[in-house]
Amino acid sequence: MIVVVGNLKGGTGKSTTVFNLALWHAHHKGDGAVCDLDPQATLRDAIDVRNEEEFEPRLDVRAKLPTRKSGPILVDVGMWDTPAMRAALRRADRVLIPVAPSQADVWSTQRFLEIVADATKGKKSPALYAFISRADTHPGSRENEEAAEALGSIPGLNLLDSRLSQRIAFRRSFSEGLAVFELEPSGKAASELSALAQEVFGASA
(Lines of atoms letter the chains of each structure in order from A and count residues from 1; the text may use other names and numbers.)
(Lines give C-alpha, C1' and ligand atoms only; values in the text may rest on other atoms or scores of the structure.)
(Ligands and ions follow the chains in the order given, each with its own letter.)
Protein backbone atom coordinates (compact mmCIF):
# COMPACT_ATOMS: atom_id res chain seq x y z
CA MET A 1 0.00 0.00 0.00
CA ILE A 2 1.41 3.36 -1.06
CA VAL A 3 0.27 6.32 1.05
CA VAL A 4 1.22 9.72 -0.35
CA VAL A 5 1.16 12.54 2.20
CA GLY A 6 0.91 15.92 0.51
CA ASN A 7 -0.55 19.38 0.18
CA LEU A 8 0.54 22.52 -1.63
CA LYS A 9 0.62 24.55 1.58
CA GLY A 10 3.80 24.71 3.63
CA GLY A 11 3.84 24.14 7.36
CA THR A 12 0.99 21.65 7.55
CA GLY A 13 3.13 18.91 9.12
CA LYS A 14 3.57 16.60 6.12
CA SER A 15 7.07 15.43 7.02
CA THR A 16 6.18 15.13 10.71
CA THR A 17 3.14 13.06 9.81
CA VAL A 18 5.10 10.65 7.59
CA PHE A 19 7.84 10.28 10.20
CA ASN A 20 5.46 9.52 13.06
CA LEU A 21 3.18 7.22 11.07
CA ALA A 22 6.16 5.27 9.77
CA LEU A 23 7.50 4.74 13.28
CA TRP A 24 4.06 3.83 14.61
CA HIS A 25 3.78 1.13 11.97
CA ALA A 26 7.36 -0.02 12.51
CA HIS A 27 6.68 -0.49 16.23
CA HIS A 28 3.47 -2.42 15.55
CA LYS A 29 4.34 -4.40 12.41
CA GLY A 30 8.06 -4.00 11.78
CA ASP A 31 7.80 -3.46 8.03
CA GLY A 32 7.15 -0.76 5.47
CA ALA A 33 9.23 1.93 3.79
CA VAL A 34 9.65 5.71 3.78
CA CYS A 35 10.23 7.79 0.68
CA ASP A 36 11.22 11.48 0.73
CA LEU A 37 10.43 13.28 -2.54
CA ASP A 38 10.40 16.72 -0.93
CA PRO A 39 13.28 18.88 -2.25
CA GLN A 40 13.70 20.31 1.26
CA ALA A 41 14.53 16.78 2.54
CA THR A 42 13.36 17.61 6.08
CA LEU A 43 12.16 14.05 6.58
CA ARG A 44 15.56 12.71 5.58
CA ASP A 45 17.21 15.05 8.11
CA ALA A 46 15.06 13.74 10.96
CA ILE A 47 15.74 10.13 9.98
CA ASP A 48 19.48 10.86 9.78
CA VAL A 49 19.36 12.19 13.36
CA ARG A 50 17.48 9.08 14.48
CA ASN A 51 19.92 6.70 12.87
CA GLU A 52 22.97 8.62 14.15
CA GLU A 53 21.56 8.28 17.66
CA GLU A 54 21.03 4.55 16.97
CA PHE A 55 17.39 4.60 18.06
CA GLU A 56 15.43 1.43 17.34
CA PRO A 57 13.65 0.60 15.18
CA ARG A 58 15.71 2.20 12.46
CA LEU A 59 14.10 3.90 9.49
CA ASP A 60 15.57 3.76 6.01
CA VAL A 61 14.53 6.59 3.73
CA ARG A 62 14.57 6.39 -0.05
CA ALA A 63 14.80 9.13 -2.66
CA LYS A 64 12.47 7.34 -5.08
CA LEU A 65 9.58 4.94 -4.83
CA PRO A 66 10.60 1.31 -4.35
CA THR A 67 9.08 -1.29 -6.64
CA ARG A 68 7.91 -3.59 -3.87
CA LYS A 69 4.49 -3.10 -2.32
CA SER A 70 4.61 -5.30 0.79
CA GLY A 71 3.80 -3.24 3.84
CA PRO A 72 2.96 0.46 3.61
CA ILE A 73 5.17 2.85 1.69
CA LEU A 74 4.77 6.34 3.16
CA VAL A 75 5.71 9.12 0.76
CA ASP A 76 6.42 12.77 1.58
CA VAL A 77 5.98 14.73 -1.68
CA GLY A 78 6.52 18.25 -0.36
CA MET A 79 4.48 21.22 -1.55
CA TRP A 80 5.57 21.63 -5.18
CA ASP A 81 3.86 20.29 -8.28
CA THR A 82 6.78 18.23 -9.57
CA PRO A 83 7.07 15.23 -11.89
CA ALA A 84 8.10 13.15 -8.87
CA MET A 85 4.93 14.17 -7.02
CA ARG A 86 2.76 13.24 -9.98
CA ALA A 87 4.51 9.91 -10.43
CA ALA A 88 3.89 9.10 -6.77
CA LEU A 89 0.25 10.11 -7.04
CA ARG A 90 -0.21 7.80 -10.05
CA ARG A 91 1.01 4.87 -7.95
CA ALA A 92 -0.77 5.86 -4.73
CA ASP A 93 -3.42 3.70 -3.13
CA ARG A 94 -4.24 6.45 -0.64
CA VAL A 95 -3.55 10.17 -0.48
CA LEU A 96 -3.43 11.69 2.98
CA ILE A 97 -3.72 15.48 3.24
CA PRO A 98 -2.82 17.32 6.46
CA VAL A 99 -4.77 20.59 6.56
CA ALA A 100 -4.14 23.40 9.01
CA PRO A 101 -7.35 25.11 10.22
CA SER A 102 -7.48 28.17 7.97
CA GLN A 103 -9.36 29.20 4.86
CA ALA A 104 -6.10 29.52 2.92
CA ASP A 105 -5.26 25.90 3.74
CA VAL A 106 -8.68 24.74 2.57
CA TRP A 107 -8.16 26.57 -0.74
CA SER A 108 -4.73 24.99 -1.07
CA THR A 109 -6.24 21.57 -0.46
CA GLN A 110 -8.73 22.10 -3.27
CA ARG A 111 -5.90 23.01 -5.65
CA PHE A 112 -3.94 19.95 -4.55
CA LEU A 113 -6.96 17.75 -5.28
CA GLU A 114 -7.04 19.18 -8.80
CA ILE A 115 -3.43 18.05 -9.24
CA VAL A 116 -4.30 14.59 -7.90
CA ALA A 117 -7.18 14.32 -10.38
CA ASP A 118 -4.99 15.44 -13.28
CA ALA A 119 -2.08 13.18 -12.33
CA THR A 120 -4.30 10.10 -12.01
CA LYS A 121 -6.45 10.76 -15.08
CA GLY A 122 -7.17 7.55 -16.95
CA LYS A 123 -6.51 5.26 -13.98
CA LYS A 124 -8.26 4.31 -10.78
CA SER A 125 -8.22 7.28 -8.42
CA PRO A 126 -6.58 6.74 -5.02
CA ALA A 127 -8.71 7.00 -1.90
CA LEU A 128 -8.53 10.59 -0.64
CA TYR A 129 -8.30 11.43 3.05
CA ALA A 130 -7.79 14.68 4.92
CA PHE A 131 -7.35 15.49 8.58
CA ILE A 132 -6.98 18.66 10.62
CA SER A 133 -3.30 19.18 11.40
CA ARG A 134 -1.81 21.75 13.76
CA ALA A 135 -5.26 22.13 15.28
CA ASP A 136 -5.82 25.06 17.62
CA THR A 137 -5.91 23.83 21.23
CA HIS A 138 -7.76 26.88 22.54
CA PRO A 139 -11.23 25.76 23.68
CA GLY A 140 -12.87 28.90 22.35
CA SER A 141 -11.46 28.60 18.83
CA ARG A 142 -13.88 28.00 15.97
CA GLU A 143 -11.25 27.55 13.26
CA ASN A 144 -10.91 23.79 13.69
CA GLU A 145 -14.62 23.18 13.20
CA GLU A 146 -14.93 25.67 10.37
CA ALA A 147 -12.09 24.03 8.47
CA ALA A 148 -13.53 20.57 9.13
CA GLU A 149 -16.91 21.68 7.85
CA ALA A 150 -15.36 23.09 4.67
CA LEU A 151 -13.32 19.94 4.05
CA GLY A 152 -16.35 17.75 4.68
CA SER A 153 -18.19 19.49 1.87
CA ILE A 154 -15.56 18.64 -0.79
CA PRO A 155 -16.83 15.77 -3.00
CA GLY A 156 -14.75 12.60 -2.88
CA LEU A 157 -12.68 13.71 0.10
CA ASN A 158 -12.95 11.65 3.29
CA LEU A 159 -12.41 13.68 6.45
CA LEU A 160 -10.85 11.66 9.25
CA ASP A 161 -12.03 12.14 12.81
CA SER A 162 -8.48 12.26 14.17
CA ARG A 163 -6.60 15.54 14.55
CA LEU A 164 -3.03 16.46 15.33
CA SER A 165 -2.84 19.59 17.46
CA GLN A 166 -0.30 22.38 17.52
CA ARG A 167 1.87 20.87 20.25
CA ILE A 168 5.51 21.43 21.16
CA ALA A 169 5.94 17.65 21.48
CA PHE A 170 5.62 17.19 17.71
CA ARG A 171 8.34 19.75 16.95
CA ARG A 172 10.66 18.63 19.74
CA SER A 173 10.41 14.90 19.03
CA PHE A 174 10.93 15.39 15.29
CA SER A 175 14.10 17.43 15.85
CA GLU A 176 15.43 14.71 18.18
CA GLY A 177 14.72 11.88 15.73
CA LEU A 178 11.95 10.43 17.89
CA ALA A 179 8.26 9.77 17.38
CA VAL A 180 6.00 11.60 19.81
CA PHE A 181 5.03 8.34 21.47
CA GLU A 182 8.71 7.56 22.06
CA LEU A 183 9.43 10.98 23.57
CA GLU A 184 6.26 11.27 25.66
CA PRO A 185 4.43 7.91 25.69
CA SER A 186 1.61 9.19 27.89
CA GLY A 187 1.31 12.61 26.28
CA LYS A 188 -1.62 14.07 24.38
CA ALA A 189 0.40 14.17 21.15
CA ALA A 190 1.06 10.43 21.40
CA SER A 191 -2.63 9.76 21.87
CA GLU A 192 -3.53 11.90 18.87
CA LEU A 193 -0.94 10.18 16.69
CA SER A 194 -2.13 6.72 17.69
CA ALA A 195 -5.72 7.59 16.79
CA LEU A 196 -4.63 8.94 13.39
CA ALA A 197 -2.47 5.88 12.65
CA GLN A 198 -5.32 3.52 13.39
CA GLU A 199 -7.57 5.44 11.01
CA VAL A 200 -4.94 5.64 8.26
CA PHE A 201 -3.83 2.01 8.37
CA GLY A 202 -7.16 0.53 9.40
CA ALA A 203 -7.29 -3.22 9.20
CA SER A 204 -3.88 -3.33 7.51
CA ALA A 205 -2.21 -2.18 10.73
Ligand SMILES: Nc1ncnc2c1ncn2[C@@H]1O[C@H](COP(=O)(O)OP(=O)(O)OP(=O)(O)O)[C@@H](O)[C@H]1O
Second form
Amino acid sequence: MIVVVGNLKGGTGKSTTVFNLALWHAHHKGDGAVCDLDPQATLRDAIDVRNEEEFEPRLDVRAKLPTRKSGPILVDVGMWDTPAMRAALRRADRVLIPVAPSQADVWSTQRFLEIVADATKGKKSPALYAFISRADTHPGSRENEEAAEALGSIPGLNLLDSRLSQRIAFRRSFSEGLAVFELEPSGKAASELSALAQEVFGASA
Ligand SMILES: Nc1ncnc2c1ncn2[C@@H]1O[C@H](COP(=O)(O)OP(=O)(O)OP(=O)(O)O)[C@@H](O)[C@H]1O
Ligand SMILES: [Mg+2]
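Switch from the form predicted on its own, shown above, to the form predicted in complex with the named molecule and output its structure.
Now the full complex is given, and it begins with the chain already shown.
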Protein backbone atom coordinates (compact mmCIF):
# COMPACT_ATOMS: atom_id res chain seq x y z
CA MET A 1 0.00 0.00 0.00
CA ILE A 2 1.37 3.40 -0.96
CA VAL A 3 0.34 6.30 1.26
CA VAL A 4 1.34 9.69 -0.10
CA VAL A 5 1.50 12.43 2.51
CA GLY A 6 1.23 15.81 0.85
CA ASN A 7 -0.01 19.36 0.90
CA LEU A 8 1.11 22.45 -0.99
CA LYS A 9 1.49 24.36 2.24
CA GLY A 10 4.83 24.37 4.05
CA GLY A 11 5.31 23.26 7.63
CA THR A 12 1.98 21.47 8.13
CA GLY A 13 3.68 18.39 9.56
CA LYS A 14 4.09 16.17 6.48
CA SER A 15 7.57 14.91 7.35
CA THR A 16 6.68 14.53 11.03
CA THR A 17 3.60 12.50 10.06
CA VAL A 18 5.46 10.20 7.66
CA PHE A 19 8.22 9.57 10.19
CA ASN A 20 5.89 8.79 13.11
CA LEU A 21 3.41 6.69 11.12
CA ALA A 22 6.17 4.61 9.55
CA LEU A 23 7.71 3.96 12.96
CA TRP A 24 4.31 3.12 14.43
CA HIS A 25 3.84 0.51 11.71
CA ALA A 26 7.37 -0.81 12.17
CA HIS A 27 6.78 -1.26 15.92
CA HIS A 28 3.30 -2.74 15.68
CA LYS A 29 3.41 -4.75 12.46
CA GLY A 30 7.11 -5.40 11.94
CA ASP A 31 7.60 -3.42 8.75
CA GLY A 32 7.40 0.11 7.49
CA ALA A 33 9.17 1.89 4.68
CA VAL A 34 9.47 5.53 3.78
CA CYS A 35 10.30 7.39 0.64
CA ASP A 36 11.48 11.01 0.67
CA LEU A 37 10.75 12.81 -2.59
CA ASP A 38 11.16 16.28 -1.09
CA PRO A 39 14.33 18.11 -2.23
CA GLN A 40 14.55 19.56 1.31
CA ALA A 41 15.12 15.98 2.54
CA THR A 42 14.01 16.78 6.11
CA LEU A 43 12.74 13.24 6.56
CA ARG A 44 16.06 11.81 5.43
CA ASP A 45 17.86 14.05 7.94
CA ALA A 46 15.70 12.80 10.84
CA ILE A 47 16.22 9.19 9.79
CA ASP A 48 19.99 9.77 9.51
CA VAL A 49 19.98 10.99 13.13
CA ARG A 50 17.99 7.90 14.15
CA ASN A 51 20.28 5.49 12.37
CA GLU A 52 23.46 7.20 13.65
CA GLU A 53 22.08 6.80 17.18
CA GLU A 54 21.36 3.15 16.31
CA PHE A 55 17.77 3.35 17.53
CA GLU A 56 15.71 0.25 16.75
CA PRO A 57 13.86 -0.50 14.59
CA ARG A 58 15.96 0.99 11.84
CA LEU A 59 14.10 2.86 9.19
CA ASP A 60 15.41 2.90 5.66
CA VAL A 61 14.59 5.85 3.52
CA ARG A 62 14.33 5.55 -0.23
CA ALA A 63 14.80 8.33 -2.74
CA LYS A 64 12.52 6.62 -5.29
CA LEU A 65 9.29 4.69 -5.12
CA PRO A 66 9.98 0.97 -5.31
CA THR A 67 8.62 -0.80 -8.38
CA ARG A 68 7.02 -3.56 -6.31
CA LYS A 69 4.90 -2.98 -3.25
CA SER A 70 5.02 -5.11 -0.15
CA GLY A 71 4.10 -3.52 3.20
CA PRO A 72 2.94 0.08 3.46
CA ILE A 73 5.21 2.76 2.05
CA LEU A 74 4.80 6.25 3.42
CA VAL A 75 5.84 8.88 0.91
CA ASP A 76 6.80 12.45 1.78
CA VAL A 77 6.25 14.38 -1.45
CA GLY A 78 7.11 17.80 -0.02
CA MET A 79 5.18 20.91 -0.93
CA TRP A 80 6.21 21.49 -4.54
CA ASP A 81 4.17 20.43 -7.55
CA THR A 82 6.95 18.35 -9.11
CA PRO A 83 6.90 15.48 -11.63
CA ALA A 84 8.01 13.21 -8.75
CA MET A 85 5.00 14.29 -6.67
CA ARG A 86 2.64 13.60 -9.58
CA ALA A 87 4.20 10.21 -10.30
CA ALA A 88 3.77 9.26 -6.63
CA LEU A 89 0.15 10.43 -6.69
CA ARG A 90 -0.53 8.18 -9.69
CA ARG A 91 0.78 5.20 -7.72
CA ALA A 92 -0.92 6.12 -4.44
CA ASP A 93 -3.58 3.95 -2.82
CA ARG A 94 -4.19 6.63 -0.19
CA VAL A 95 -3.39 10.31 0.01
CA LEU A 96 -3.12 11.77 3.47
CA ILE A 97 -3.22 15.55 3.88
CA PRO A 98 -2.13 17.16 7.16
CA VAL A 99 -3.92 20.50 7.39
CA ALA A 100 -3.08 23.19 9.92
CA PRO A 101 -6.16 24.90 11.33
CA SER A 102 -6.37 28.07 9.24
CA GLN A 103 -8.36 29.30 6.26
CA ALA A 104 -5.16 29.60 4.19
CA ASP A 105 -4.44 25.94 4.83
CA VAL A 106 -7.94 24.94 3.77
CA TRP A 107 -7.50 26.87 0.53
CA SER A 108 -4.17 25.24 -0.21
CA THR A 109 -5.75 21.85 0.51
CA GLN A 110 -8.34 22.55 -2.19
CA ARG A 111 -5.55 23.46 -4.60
CA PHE A 112 -3.64 20.30 -3.71
CA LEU A 113 -6.76 18.23 -4.40
CA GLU A 114 -6.94 19.79 -7.88
CA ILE A 115 -3.38 18.59 -8.46
CA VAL A 116 -4.29 15.11 -7.23
CA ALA A 117 -7.27 15.03 -9.62
CA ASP A 118 -5.14 16.23 -12.51
CA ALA A 119 -2.27 13.83 -11.78
CA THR A 120 -4.60 10.82 -11.50
CA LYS A 121 -6.83 11.71 -14.47
CA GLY A 122 -7.99 8.59 -16.31
CA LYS A 123 -7.10 6.38 -13.32
CA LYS A 124 -8.99 5.25 -10.26
CA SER A 125 -8.62 8.05 -7.74
CA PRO A 126 -6.72 7.20 -4.55
CA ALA A 127 -8.71 7.42 -1.30
CA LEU A 128 -8.34 10.96 0.02
CA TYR A 129 -7.93 11.67 3.73
CA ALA A 130 -7.27 14.88 5.64
CA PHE A 131 -6.65 15.49 9.30
CA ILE A 132 -6.05 18.54 11.43
CA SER A 133 -2.35 18.79 12.15
CA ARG A 134 -0.69 21.15 14.63
CA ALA A 135 -4.13 21.65 16.16
CA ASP A 136 -4.52 24.57 18.49
CA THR A 137 -4.52 23.41 22.13
CA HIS A 138 -5.70 26.75 23.42
CA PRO A 139 -9.03 26.29 25.19
CA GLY A 140 -11.74 28.34 23.59
CA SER A 141 -10.01 28.50 20.22
CA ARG A 142 -12.42 28.14 17.29
CA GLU A 143 -9.74 27.52 14.66
CA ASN A 144 -9.74 23.72 14.82
CA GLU A 145 -13.51 23.39 14.50
CA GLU A 146 -13.73 25.98 11.71
CA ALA A 147 -11.05 24.20 9.69
CA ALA A 148 -12.69 20.82 10.35
CA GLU A 149 -16.04 22.14 9.18
CA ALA A 150 -14.53 23.55 5.98
CA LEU A 151 -12.62 20.33 5.25
CA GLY A 152 -15.68 18.22 5.99
CA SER A 153 -17.60 20.00 3.25
CA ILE A 154 -15.08 19.23 0.48
CA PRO A 155 -16.58 16.52 -1.77
CA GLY A 156 -14.63 13.29 -1.96
CA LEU A 157 -12.36 14.17 0.96
CA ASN A 158 -12.59 12.02 4.11
CA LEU A 159 -11.86 14.01 7.24
CA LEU A 160 -10.32 11.79 9.90
CA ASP A 161 -11.45 12.17 13.52
CA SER A 162 -7.88 12.04 14.81
CA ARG A 163 -5.84 15.20 15.20
CA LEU A 164 -2.23 15.89 16.00
CA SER A 165 -2.01 18.91 18.27
CA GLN A 166 0.71 21.49 18.43
CA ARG A 167 2.96 19.88 21.06
CA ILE A 168 6.62 20.24 21.93
CA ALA A 169 6.93 16.42 22.00
CA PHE A 170 6.42 16.26 18.21
CA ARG A 171 9.20 18.76 17.54
CA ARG A 172 11.63 17.37 20.11
CA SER A 173 11.21 13.73 19.23
CA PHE A 174 11.65 14.39 15.50
CA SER A 175 14.88 16.30 16.03
CA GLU A 176 16.21 13.46 18.19
CA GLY A 177 15.35 10.83 15.58
CA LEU A 178 12.62 9.31 17.74
CA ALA A 179 8.90 8.78 17.27
CA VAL A 180 6.74 10.59 19.85
CA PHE A 181 5.70 7.29 21.41
CA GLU A 182 9.36 6.29 21.82
CA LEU A 183 10.24 9.57 23.57
CA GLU A 184 7.12 9.85 25.74
CA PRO A 185 5.16 6.59 25.57
CA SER A 186 2.39 7.77 27.87
CA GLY A 187 2.20 11.33 26.58
CA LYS A 188 -0.73 12.97 24.86
CA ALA A 189 1.19 13.19 21.59
CA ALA A 190 1.70 9.41 21.63
CA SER A 191 -2.00 8.72 22.06
CA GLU A 192 -2.89 11.17 19.28
CA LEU A 193 -0.42 9.46 16.97
CA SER A 194 -1.72 6.02 17.82
CA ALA A 195 -5.30 7.04 17.03
CA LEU A 196 -4.20 8.54 13.72
CA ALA A 197 -2.21 5.42 12.77
CA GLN A 198 -5.19 3.20 13.43
CA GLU A 199 -7.40 5.35 11.23
CA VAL A 200 -4.86 5.63 8.42
CA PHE A 201 -3.84 2.00 8.25
CA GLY A 202 -7.35 0.81 9.03
CA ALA A 203 -8.08 -2.79 8.33
CA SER A 204 -4.78 -3.24 6.51
CA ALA A 205 -2.71 -2.60 9.68
N1 LIG B 1 2.17 18.55 15.89
C2 LIG B 1 3.25 19.33 15.99
N3 LIG B 1 3.51 20.01 17.14
C4 LIG B 1 4.61 20.79 17.25
N5 LIG B 1 5.50 20.98 16.27
C6 LIG B 1 5.29 20.34 15.10
C7 LIG B 1 4.17 19.48 14.90
N8 LIG B 1 4.24 18.98 13.64
C9 LIG B 1 5.35 19.50 13.09
N10 LIG B 1 5.98 20.31 13.97
C11 LIG B 1 7.22 21.07 13.75
O12 LIG B 1 6.96 22.02 12.72
C13 LIG B 1 8.03 22.08 11.80
C14 LIG B 1 7.52 21.62 10.42
O15 LIG B 1 7.15 20.25 10.51
P16 LIG B 1 7.43 19.26 9.30
O17 LIG B 1 8.84 19.42 8.85
O18 LIG B 1 6.95 17.93 9.70
O19 LIG B 1 6.43 19.90 8.27
P20 LIG B 1 6.40 19.72 6.69
O21 LIG B 1 4.98 19.88 6.28
O22 LIG B 1 7.08 18.48 6.31
O23 LIG B 1 7.24 20.99 6.22
P24 LIG B 1 7.78 21.29 4.72
O25 LIG B 1 6.58 21.79 3.96
O26 LIG B 1 8.82 22.35 4.93
O27 LIG B 1 8.31 20.00 4.17
C28 LIG B 1 9.12 21.20 12.37
O29 LIG B 1 9.96 22.00 13.18
C30 LIG B 1 8.35 20.20 13.24
O31 LIG B 1 9.13 19.71 14.31
MG1 LIG C 1 8.72 18.21 5.07
